[in-house]
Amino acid sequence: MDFLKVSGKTFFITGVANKKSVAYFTAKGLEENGAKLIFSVLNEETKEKCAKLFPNSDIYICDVEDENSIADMASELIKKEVRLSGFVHSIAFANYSEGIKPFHETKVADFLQATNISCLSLVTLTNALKDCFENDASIVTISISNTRATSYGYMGPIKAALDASVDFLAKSLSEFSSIRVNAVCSGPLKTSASAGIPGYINNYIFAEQLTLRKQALKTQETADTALFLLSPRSSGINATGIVVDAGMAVNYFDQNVVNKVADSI
């Protein structure tokens, strides 16, 4: 049984630069459904990364803060009459260099590049691709979990702007189509792109604890989510994040890490 219905469709999916990350999962899951692929990736080098996960499958390479870039992609995906049912969102990117700093010490330059990086290419982006889209397409990308309780600098701002975007698009969207627009709001991940955040481990671990099961998040139940927000299975959900993170968001008193911390106070 085709639960999923996204056989022999197509798919445009961005971020895939391992087999660790949410991206790669979710292309997976899709091809083992039997839906075509579509990459975008930044360059050569994660180009051939990319091509030996999905041999079979075109990939592009498109930088996000290139306007240029954008549109020859567009264009060449047009001139091929592309038509496309979903489109997988998942790329982020913070400037750590310099650790995290408080909030109020955010430099202009980094809040701008991560913003367009992390949360504007997804309505650039979905912009260029517009006439390629089925009108019944399902746009998902990824976010976090609790955007305000982040540790990730100015990361949380920027995902709950991603976030707002998703709703706005969706309105956008729906004066010329049905197109939907939905984001899957991931707890902490052990992926590659994680590591880069100074600290991350330690969140890790405690996110661990709070989950009501104390086992971490995988990253194949955050591709899971996304899977089924592409399929036309998740028609009836538009405009909205949801939140897969194994119950964490309503554990953050376990009684077994409060007094841990307390015993140590």
The other form holds:
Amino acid sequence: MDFLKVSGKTFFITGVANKKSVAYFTAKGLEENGAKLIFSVLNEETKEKCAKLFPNSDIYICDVEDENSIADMASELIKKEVRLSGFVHSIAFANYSEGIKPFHETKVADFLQATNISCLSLVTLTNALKDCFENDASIVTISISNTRATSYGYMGPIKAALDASVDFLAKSLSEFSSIRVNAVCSGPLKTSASAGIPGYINNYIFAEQLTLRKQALKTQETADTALFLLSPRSSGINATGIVVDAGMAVNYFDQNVVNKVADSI
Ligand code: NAD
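With the form predicted alone done, generate the form predicted together with nicotinamide-adenine-dinucleotide in the same format.
First the chain shown before, then all remaining chains and molecules of the complex.
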């Protein structure tokens, strides 16, 4: 049975860097369910990796910092009369080259660059591709489970802006279509993006202890939620973020962690 109803439909996927990427797992899930895929990746190196993982798909290079790069790719897709049933926005970047600084020391240039790449690109790519979308297409971005937790430096406020952009985009697209826009708000995962965050691994280990099941979130689980949101099976869900955190949000006072801290005093 074709439960997801994505078979034969075409999806546009951004953010595949390697086999650990959220976008990779999402694309694999779509492919396994009979969907066709079109990829957009950052550069030639990621294109080569992506081509090995998805040899039967078209792959474009698009650096979302570069307006011309977005426009060129969009005009190619329009020229080919591509019809998209969905778009996966799985892109983020923050310059942590000087480590995570106190938030009040955030550099303007770093904040603006990270906002452009990690948040605004959802809007600019959607706008560039708007003539390619089916009337009932589904757009999914990957946010974080708690934008008020301070562990990612200035990425927290940027993901909060991404969450708000999901709502604004859903509303503005509704003026001419039934395109849905949603986010998967994921807890910590092991990917190359997270490996670049200073001190991440300790936070990841701690977060695992705060899940109700005492087992870290798997990238497959985040991707499976994206898959559901892309499919018509989630047709009633719009302008929403689905939290995927294995219950971490309710477990501030995990008794094992509480006791360990109390015993160490
Ligand atoms: P990843 O490194 O595999 O994916 C990030 C992607 O962003 C890469 O493919 C990279 O090439 C792309 N990218 C960066 N700058 C770009 C640019 N200028 N133009 C085009 N593409 C660019 O890591 P991931 O964890 O799969 O990240 C995907 C999404 O998931 C991100 O939005 C991230 O914030 C989110 N997320 C990750 C975690 C985690 O713990 N890893 C948790 C919650 C949410």
